[in-house]
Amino acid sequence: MPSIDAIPVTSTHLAFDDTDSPDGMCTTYLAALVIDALRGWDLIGLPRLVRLNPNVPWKTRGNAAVSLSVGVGSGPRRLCGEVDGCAIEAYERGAPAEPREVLDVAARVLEANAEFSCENTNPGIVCCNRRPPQRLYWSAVRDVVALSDVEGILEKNDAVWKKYKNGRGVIGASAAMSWRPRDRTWEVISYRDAGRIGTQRDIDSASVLRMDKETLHTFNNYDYETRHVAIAPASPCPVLFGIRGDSADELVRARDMIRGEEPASWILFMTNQGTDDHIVHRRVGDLRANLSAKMAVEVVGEPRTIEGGHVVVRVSDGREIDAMFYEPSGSLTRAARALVPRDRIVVFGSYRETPRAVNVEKMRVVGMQRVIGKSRNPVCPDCGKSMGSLGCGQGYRCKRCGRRASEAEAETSEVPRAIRGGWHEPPVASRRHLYKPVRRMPNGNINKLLIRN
């Protein structure tokens, strides 16, 4: 059985981007399609799914491109797909082909199902047989590209593309192409019947449930706090669900877990979705536009809750800046609630200019401050009674004798936070598709069901 985690060399190179709208299609049913039209081709290893810079302004839905690799078929294979009854199988290695032939197959089957109509999509595809520098991948996942920058580095590689409308689809296309995975995860997508596409799905919610209570290394299937079905998206697109998961093998048990509406074919996508790669480590003076960072901060000033049950907690590592926190946030919300001044956490959020501010995905306390508060009022030594309060700072009173006392003779003892230290993390249906679950992250291994309960 071939590698599910090399991305081969030997073969010719095809990715393609920016062909869904809010209102349909999908990149990666695209691939299936495009799998299908290259069958005088071999897969070479597994379809890649990757998720670029989530701060865009310009993406359409998940800012998601396909890269593929295709040609003459040698080696170990596995199956990995199906589309109209005929199994998908991907080798481990094998000979390139002509990237101009396969370009102008792949070039149809888009032109053909890319959503033009929409004025965001502007479609790109890119072949070659020698991948662009992993260089590429990095800066488009955390930063903006150029369109003119990614064709200068193609005509180096000796790549042949097409673009359609401004042609932005060309960068996604290539920075997918140019992903060499540090960290990745895996994710299986059921598509639609074509004749269903754009009706209500039909998922049996309970067998969602059962399957990811008996599945170990899936993940973001079910949302507990909001009682959502995770895995089906909300659009009217030709995915019927999708799958997430650190094991492959796995995943494919699970999606013949789930029950409700017969899918019309399915893929198997190796993706960097779940590994923050869009985060940068930066000080808050480094921020600007378009930008994902995490952040060492300590809390100055007391959370404020603003129209919508939106939270604002301004943190500072020397230099100020708000921290939002919004209402669909969930427990995340709540937990920046109870901040108090001189916390330390750790924040990861994409920065935003207007109003300036750094909106939160998740949060590590890294430092509690101790809350002392008033415990009893004192107690007068001539009657021995407690004293009644005057007023917010103004002192206490005996209400029998008159005798006065301060605040500072009130007992005191230290307040119960109502936050733990540690990771919070917002529910599933508040995760981006980059955003790294704390289960993924190297001190945050903790156990499936723990979370879950």
The other form holds:
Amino acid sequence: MPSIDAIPVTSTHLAFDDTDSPDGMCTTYLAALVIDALRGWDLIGLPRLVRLNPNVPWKTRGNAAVSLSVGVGSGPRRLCGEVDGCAIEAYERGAPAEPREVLDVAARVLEANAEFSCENTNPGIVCCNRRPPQRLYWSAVRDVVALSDVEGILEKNDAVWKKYKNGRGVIGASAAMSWRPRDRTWEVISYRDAGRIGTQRDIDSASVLRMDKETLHTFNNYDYETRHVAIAPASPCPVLFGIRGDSADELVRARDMIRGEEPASWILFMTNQGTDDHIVHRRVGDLRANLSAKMAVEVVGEPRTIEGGHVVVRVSDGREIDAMFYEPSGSLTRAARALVPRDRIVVFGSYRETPRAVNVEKMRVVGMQRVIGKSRNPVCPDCGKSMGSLGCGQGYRCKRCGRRASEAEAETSEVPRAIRGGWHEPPVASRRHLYKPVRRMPNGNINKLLIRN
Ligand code: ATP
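Now that we've seen the form predicted on its own, could you pull up the form predicted in complex with adenosine-5'-triphosphate?
Next comes the full complex, and the chain you just saw is listed first.
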């Protein structure tokens, strides 16, 4: 069995992006069609599904691009998909092909299938025997990159590429090709029969729940908070379902456990999903547009619930900013409502310029302020009876003898907090593709038997 982690070096790398629209297609489905068309060469390593900066203004959905490697395969191989009833196998190693020939075959498939009529669809396809430097990936997953800079890199790497319309897809394609994983997960995606695309998906939710319970390394399968099957997209795209996880072998088994509509094809991808690669450590004063950051801050204002059930919390690390918790973030937003000034938290989220705020994706409570509250009105030293309140901040008076007491004379005790320390995350349905589930965090709880999702 070849190493599932192998990132082929000596082979021909092909990548494409920006082929879909909100009304159809999916860049990963194009990968299945391209792999099928490239059967004259061998697939080297797994196809790779790479998510890029979730804050780029022109993405239509999840900012995904696909990269794969082909050539003359050698070494062990493994099953990684099925298209049109034919198995797809990936070799561990390979010798390169001629990039221009590979590009021409793949570009024809793209041209026949991309959603050119959508104004926002600007495909790009790149082929090369040398991966672009990995700094391109890190810029594209965290920042905004200019097409001219990318084309400069491609020229230096002797790449060949084709761009359509404004050609922006070349950015995502090149960035996907330049990805060398520090962390990675896998996703097995099943695709629908062409005749069914656009109709309602038939997925047996009980089988999804069973798969979730019987697999140890899959995640984001089912939203227990909203009782929602999370493996199927809502858009009219060719994807039937996608299962994500930390074990490629388990994913292939998990795919077989889903009941309902018969998939027409499937592909196993290596991905950067669930890795938090988009997150950089920043101070509040260093935030800027399109960035996603992790910041250690202190709560400096009482949480405010605004219209729509969203919660705004003023936080500071010396410079202040609003932390926004949106209503669909469910339990995360409810936790934010229970914060108090001087609590110390680490927030992960994306920066928004107007109005200036951080949209919080997840939070870790690292220090909780003790809250002292009144437990009992003062007792009259003459009558031994509990005194009555004169109103907020007005002190107390004994109903029997009229003796007065100040606010400070009331009995106090520590009030139990309505929030626990540690991680707080949104329900599965509100998470971004790059969002790293707490169970994958080094200090999260990896044991799926204890923490779901
Ligand atoms: P998908 O539906 O496949 O999940 P999407 O439709 O949301 O993805 P794309 O169709 O891939 O997104 O469109 C995003 C566009 O933004 C692409 O043209 C891509 O090349 C470009 N892009 C991606 N990341 C960056 C970046 N960091 N800087 C500049 N452009 C980017």
